[in-house]
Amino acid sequence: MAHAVTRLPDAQLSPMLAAYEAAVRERRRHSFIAAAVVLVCIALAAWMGEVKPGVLFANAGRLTSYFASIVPTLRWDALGADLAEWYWNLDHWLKLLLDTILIAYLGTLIGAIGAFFLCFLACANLVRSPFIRLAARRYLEFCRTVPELVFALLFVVAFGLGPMPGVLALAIHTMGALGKLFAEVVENIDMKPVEGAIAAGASWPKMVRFAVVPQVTSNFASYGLLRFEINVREASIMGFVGAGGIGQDLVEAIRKFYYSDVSAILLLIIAAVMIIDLVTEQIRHRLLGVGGHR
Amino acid sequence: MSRARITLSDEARARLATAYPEALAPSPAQRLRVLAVAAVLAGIAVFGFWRLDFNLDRIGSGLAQLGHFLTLMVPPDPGTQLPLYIHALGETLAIAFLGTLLGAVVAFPFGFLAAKNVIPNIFAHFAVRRLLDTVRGVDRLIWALIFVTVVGLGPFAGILAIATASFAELGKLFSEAVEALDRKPVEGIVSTGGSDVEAVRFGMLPQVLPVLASQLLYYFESNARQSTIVGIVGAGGLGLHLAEQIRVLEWQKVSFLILMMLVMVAVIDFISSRLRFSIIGKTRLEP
């Protein structure tokens, strides 16, 4: 087959490279400055990061040496008393497990009912005062952004040991980080019920339940379930601060070296999570179909 | 203003009700669903609250207190450890910087191991998918503990613990995004004779690229925020001063270390942001 491609003549062509070559060149020299302060970044965090390689590299047969160790003995001929070694205290683990779930089940209710209230009056498209807006919307965006951690501290002062502060550190969280979701999912309803409710005569709370609500509701069903499952891997490492559920067991079996204790709670943790994971994506993928809106 | 509203004759509403059964009363197995779902949500919402040991005064004295640490907490003041927080918010940015970068760059394989159209193989990807989770079962405080019990104190098992974790997560969201790709410049490639790496270096890496670049930096500023607690448990950075101050009661000094956290992740987010929007808006590829 003979060639087909028509070449241009050079004195057309030759503007067009070099146009080309000076945008390969500019794009060249974007992506090395790039490089350069990432490499830049890279050294300045390892060096106030305290990053050692040889540290590292001294310590990788210890990271391998404690996985080692934090697997049981499980012998095949003994199976069962080996089982029942290992989970020795499964009844106290099970019952700091459901301390845990129910510990995010009731930060994730209370956050979520805070965040029903809280989204309405961040929305562009319902609120019209600014000042009102914009209190909100820093409300919920500290909620969110101190850790929850940080809040049981702080109530793990205030109220005590056990898991009343964790509940309630989770709910704050919980109520930024869902009054953030709750409010991009209201700023995108179809505003035409909107209109027709205050056509009506409807006062505000009523626009809103009768309007709004019944558009978002799936959506903000889904949001919560799935904060539920973050909820629960948060809620599992409350007990470090005394804050209750079955971290303060964890904490402890990995301060002390109780190796087999380590790996039999990491294991009802994951699973847990794993079940709740996957129990909650089904619920979540009937609710969007049912809702239809995405 | 006089409100003009329109009343309805009873005809006109008895015809609209005939029409519009379901808006104006809804099925009574309708009801009944809304309303078993909500008493087994409060059910499960009272026996939390009674196992949990909810009492009114033990809240009413906290929140109390709480007000109480709150008038203690203005003005906000370092004291004379700035220095040392300073060192310490220097520690919580290399930790979530080292920390997401170590974790992308391990997780970046992963990615397309875990993709069904690379590696169609049920077993392999499933395996890879397998791991990918159960990492991502253990939080990352926890992963943070184990590591100070492996390398010891300080930032650098905080770096190893954002890393793992993220590694994870990213790993995951990666393989979702490849997953996603559009098959038509692929087969482009394999269709002139390119191999099966340059098909994933031209065909694949350059739609996948931004959108990694996007999540990665999401990440970044989401382990801003968790790598200020993984001091809590010794692995550096602020978390370990707040804890401190908060155990000896320094409130002026835990809200002053609070701020300098808000601060720190309200930059952050707002560097990133740009930077994302920037990636995105360049190609034109939504995440």
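Numbering follows the first chain given and starts at 1. These numbers come from a predicted model, not from an experiment. Heads up, when I say rigid core I mean the largest set of C-alphas that superpose within 1.5 Å between the two forms. First, how it differs from the form predicted on its own.
Superposition of the core reveals a Cα shift of 2 Å or more for Glu26 between the two forms.
Once both forms are fitted on their rigid core, the CA atom of Leu44 lies 2 Å or more apart between the two forms.
In the core-superposed comparison between the two forms, Ala35 has its Cα shifted by at least 2 Å.
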Second form
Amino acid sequence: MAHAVTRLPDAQLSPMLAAYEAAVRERRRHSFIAAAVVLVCIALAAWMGEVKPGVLFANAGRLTSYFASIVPTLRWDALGADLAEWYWNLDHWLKLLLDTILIAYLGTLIGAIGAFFLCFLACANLVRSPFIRLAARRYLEFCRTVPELVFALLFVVAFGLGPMPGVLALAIHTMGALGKLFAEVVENIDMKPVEGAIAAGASWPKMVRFAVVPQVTSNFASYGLLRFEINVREASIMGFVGAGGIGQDLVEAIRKFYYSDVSAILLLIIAAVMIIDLVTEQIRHRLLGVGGHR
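Now that you have shown the form predicted together with the partner chain, what about the form predicted on its own?
Only a single chain is listed, so you will not see partners or other molecules.
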């Protein structure tokens, strides 16, 4: 079916086209100014941070040659013997890798428990006292602002070498990071159950227990699993400062130029993180109910 298109008279069409072209030019001008500002900011940041692209390009070959040197020579006709020689210390490395996962697990669990109890105090829709909210938010900021390695160094000085400093460092940082995410989830809940619980005379803890927690449990669990993935990676480098895990053997291999050991340990860490990522991703999708849409 044919449709008739009405053409406006030139006297009416010309001003509209001119206004459209002027709007396009104005938008392009704004985009150009924004891009120029971003480029200037990048250049200033690189200059102040002493980031030198020339040094990067001049030494890029050294990085690739290092990665080439840590890859062992594998012969197809003697593949079994070469793999056995490559992973000569597999039992010990697997034990350290298990220690790393346990450090991440304990750090995540302790941090998530702390974040769970603190997040409700930081929510504007649940706590009327600005002092309590301010104190809870600032404490969570402090926990997540200090890097895990700094906490680990402090705890190594206080408690000595071993997994305990790593667990404590991850727990504190996890508490701060998850506390912020949990609080944002709570501040976006449906307030009708909360108002109903208050109208029925429920105390503040009972209101949180029966009106808030049921709405946020799946999101809390999802964020907790995501944090566990992150903590497994973070726990892998805790050994660099003596806080336990497979990082201790990794940094020793790097310092002593045990090239094949470096690649063997790195591959074990990558494989473990990938497996944990895949498993926790499936669990998180099921908790959030998005598995059927993928």
